[in-house]
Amino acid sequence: MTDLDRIDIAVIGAGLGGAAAAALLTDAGFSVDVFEQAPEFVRLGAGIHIGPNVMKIFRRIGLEDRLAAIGSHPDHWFSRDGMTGEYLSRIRLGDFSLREYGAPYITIHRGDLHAEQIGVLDKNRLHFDHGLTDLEERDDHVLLTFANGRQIAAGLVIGADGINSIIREKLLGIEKPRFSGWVGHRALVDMDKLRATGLDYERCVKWWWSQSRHIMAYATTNDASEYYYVTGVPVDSWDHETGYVDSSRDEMAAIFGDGAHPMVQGLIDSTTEVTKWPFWNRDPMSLWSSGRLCLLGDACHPMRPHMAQGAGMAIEDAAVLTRALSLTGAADYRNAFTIYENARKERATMVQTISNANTWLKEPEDPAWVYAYDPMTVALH
């Protein structure tokens, strides 16, 4: 096996929590290599919150500026009632992020997002093409096996594979994801439609129909150009083998239509193209590593997105390994990967049962347990 590539770190996953991460470690003086399944990049997915807590991280990777310049920047949080219009509650954003909790709130599109991370990667070491199949820990590296047919010696193994991820799947053996018995209706709105209703649409919407379902409709570029909406609803099942189906605006008539708010009816019949996806579950997991391999994000905490923070958990996540690590240097990853879980566990798990429970500001509370943290700054022991 002489001819066998050896890295130091594998971070398994280029999506937003594993771009991350590879990001942070690199800026840390970690030697990092990540390998992604998808072929290439390529813009996907719709509208995605970033709070002043993961602004905080990009801030440090050099991305909060850039990001801000892009994204929609909204005043406040709106709960309203999906009927009458009346606001349940008012949160407040804008100016008073930043001077409160230190850093702007944004929404953004994800694929944006994502195509400003991955620019700041090594594009040597990020490695494309690379769907991992098998792995296999020896006593100084972990062997790592992909559908293309190459393997990789790697000193750590970072899992930021996703709720089906394999690395997971190793640590706990292999199990399905849960139906949360939720879908997710999500669209980019035609905005010439969405203007000609005369209608002033806030940049940061949340509307309520009652505690079954809601929909969330907000800008997703600092002109407001773009506008999308995404949808959670009750259902007694997903009986489809893809990862999401065609909706149609008929469709969001049949459930959020008949006396909904004349707001709301405008984002329907601004609707051109739908899409429909299952929310998935798992419970919180007893075991975030084991030897040279450390779970984040989804794949550790997989999460309903009606907190609109299972993105920035993952990103989180990257953050305090990368601080964890840098405490410890890499051959003490048994104790990095400690330190990691206790200072994210309980917070990860808090975020998680609220997102499923689906009740974060609808009503009047104070948010700055999660947007006031600073990842860069909280105690690790």
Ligand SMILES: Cc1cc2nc3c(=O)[nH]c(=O)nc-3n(C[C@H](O)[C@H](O)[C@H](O)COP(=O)(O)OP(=O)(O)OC[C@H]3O[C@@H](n4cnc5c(N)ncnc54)[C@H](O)[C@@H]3O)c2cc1C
Contents of the next structure:
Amino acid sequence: MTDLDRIDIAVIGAGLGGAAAAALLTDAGFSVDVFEQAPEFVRLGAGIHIGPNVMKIFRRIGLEDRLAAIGSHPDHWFSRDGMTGEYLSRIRLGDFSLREYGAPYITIHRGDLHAEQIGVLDKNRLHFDHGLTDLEERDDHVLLTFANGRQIAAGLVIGADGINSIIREKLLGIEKPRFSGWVGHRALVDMDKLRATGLDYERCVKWWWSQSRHIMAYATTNDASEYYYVTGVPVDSWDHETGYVDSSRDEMAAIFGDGAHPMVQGLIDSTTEVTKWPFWNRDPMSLWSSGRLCLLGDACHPMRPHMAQGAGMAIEDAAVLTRALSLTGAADYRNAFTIYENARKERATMVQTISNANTWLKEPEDPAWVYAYDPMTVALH
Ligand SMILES: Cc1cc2nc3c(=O)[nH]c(=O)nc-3n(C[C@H](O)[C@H](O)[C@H](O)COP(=O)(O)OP(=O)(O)OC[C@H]3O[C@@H](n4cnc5c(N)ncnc54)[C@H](O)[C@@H]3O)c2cc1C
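Could you output the structure for the form predicted together with the named molecule, given that the previous block was the form predicted alone?
To see the whole picture, the full complex is given below, headed by that same chain.
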């Protein structure tokens, strides 16, 4: 048997949640291997918000300063009417976030964030090209079988393998995620064209229309040299086999252009490449773990992205799961998994529900329950 044939903890999936779990568990002294189906990661054109609730975890991982240097620091999250530009709500971030919530609020390119997260992992314990195809729980281990033919015996298995999780399938049976009835267009805009509008683009703004249709737009770099938008648009169906399809400036204009505020029109005019993504859903799950298997992130509570907290919940899961295992020791994993679920289920379900309803910050409200939360100190029972 080689060393790798028998391991302590296997994290399946090196996405935003899995990479965080691997970093935190390793930092806490556990022996961890991460298995990722992709042969490598590429910098896809998309942005992401990282709230102060999550930056506190990156502080522990040692990435807070680095991410703060790369990302954009919006002073506010503005919500504005897509036609008139009227301000519907202004949520204070920037220095207020530091002072009141205990960490910065940033928006950043998703690829830059992920690259930093991958960069802190031990390369010898991160196994690309390892798509899990089967798993079987035995007396003292879980036998993992990968598409490349490899088999590994793991003491514990953490399913961070996203919305189509194979670990979830083992726990709860085969059930495809449901199409939510919404799609999102994603684009990094042409900055020369955006600047040529002469308009002063806010660092973080969500433009709203009726029925919660919207465009969320923000800078993804510290110097605001890159600007990104993602939409939320209700549609009748999603009939494509692929994960996303190409969209176009014309499609954007047809959906949002008629009577749009000049700043929205500027976004549309500055669009060169834009893609369209379906949003998938599941209901809150009855089971987060069983035996030696445990779920986190989208594998456990996928949601529409409208609260900008899906990855936040995955990374919070990783932090609390690590703390629970540190409390009990890996041998008492059943107790740890119970503590983890007790601490996480209500919050993750609440975020999932509000995200799916797409009401977050459309009107003035206090976001402190999301942003002031500290996963590194929250009480565990
Ligand atoms: C348009 C859009 C905008 C969003 N914006 C935000 C935002 O601003 N803020 C925020 O917090 N969240 C946002 N989210 C949500 C966020 O992207 C997800 O919630 C987050 O990526 C979930 O992380 P995860 O690690 O659970 O899953 P994933 O990121 O999906 O990672 C799963 C990983 O597992 C791997 N994998 C899958 N199956 C296997 C297998 N069988 N074997 C091995 N590896 C496997 C995959 O290749 C992948 O690397 C957004 C989502 C979308 C769609």
